[in-house]
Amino acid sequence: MSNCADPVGVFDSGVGGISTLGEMRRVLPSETFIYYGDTANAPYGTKSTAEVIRCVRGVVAELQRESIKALVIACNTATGAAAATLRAELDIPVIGMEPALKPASEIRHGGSILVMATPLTLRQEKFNHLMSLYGEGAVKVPCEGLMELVEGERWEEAREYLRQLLTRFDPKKVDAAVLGCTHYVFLKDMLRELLPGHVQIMDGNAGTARQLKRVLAQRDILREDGGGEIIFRTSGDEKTVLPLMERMLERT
């Protein structure tokens, strides 16, 4: 039975779930998280569905052994490709992300939307059918490579790419950019300096929060008091990838 004082388990390919992260430690600062990064299976954007439902579970099986309360799947692909196998095979609350293409779609005035996200994301049928829910306008961009970039903080490759991929489209035709993957929110001063002023650049990362929070406090298991703590794990090299985490934190 979970309490309130145990951690949260937070996970991703690698370390774009850190700007997930960042997030829920400013709306649940009194919380516990754990976060992992496979960033040994890394990408899981051109794995196929089966591929990733295996390297979560593996990761699931880390995190379970530090008694979480529950879990978030600050990712994407993986949520989409292993969330509902995970709810059924699991006894904790399982918070996943979508791409934020409904609130995209509410302030769209004729425009189209860019969402950004890896192949794999794309092509499920979790966003298909968010697609067909709020697609009006939206235009898929899969960014196979980007989240690679942003691993290695190879910074002014990131922008250089970003720079060769909006060439494609009319800017004054684009009401917003939907970052449909954890790591591309570390991109987004770039994409503002790179877009115009009217396009709003959107994440799932604070519904994710917010969301988190609902789930804690529906369950009675919410810390709302004493001092959080952030804990890193990976799949990695641990003396490369740790030192990596921290530094991504700080940019949250």
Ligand code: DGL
The other form holds:
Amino acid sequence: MSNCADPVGVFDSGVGGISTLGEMRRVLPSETFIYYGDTANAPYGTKSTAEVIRCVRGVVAELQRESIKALVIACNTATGAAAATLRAELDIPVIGMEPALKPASEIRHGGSILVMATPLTLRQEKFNHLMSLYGEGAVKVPCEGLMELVEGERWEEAREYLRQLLTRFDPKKVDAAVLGCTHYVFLKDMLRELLPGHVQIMDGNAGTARQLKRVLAQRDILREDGGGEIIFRTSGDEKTVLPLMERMLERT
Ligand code: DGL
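Give me the form predicted in complex with the named molecule now, not the form predicted alone.
Now the complete complex, all chains and molecules, led by this one.
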């Protein structure tokens, strides 16, 4: 039985999911979060589904040693690859994320929707199902190599990457850009500067935080006072990654 004082486990292939963590801590300030960045196995987005499932099982085994009461997959790629497997294997709630194509389709007015995500996310059956429901006008924009620029805090190179990428589209005909990878949310302000004002930039972080709150309340394990701690873990080099994680949290 989970206790409401138990922590919520959150993970991503690296620091991207810290953008989701920032939103969750605003919505749920009394929860304690253990955030795990699987830096040693990053990136996930250029791996196969089977490889990502293997990595994710390793992460979950680590988080379960800390008696987590719920698991948030703060990674679109890992959700597509492994959420169904994890839900079948775990007896705690599993909250995942997907590119915000549905909300983007609701604000579309005849223009295109750029869905920026990892190559694996855009190949997955889960995403193609979403495309079949809400994909009118949507264009898949795989951004291989972009997460590495965020991990490396290489902001000027990221700006140049985005600038180049956007030359492929006529911005006047774009209604929305969907940030379908949690790493890209750290580039939102940059993208805002590069895109005309009418283009809506959407991500799934607020929806994920609300969903976590709903699920914890339904199960009666929502923490309403005390807590509020954030603990970082990584499979990478702790000396460099833990300070990076703190810096990324400050950006949220
Ligand atoms: N942050 C991850 C996502 O939301 C992917 C980054 C990676 O390629 O590992 O999809």
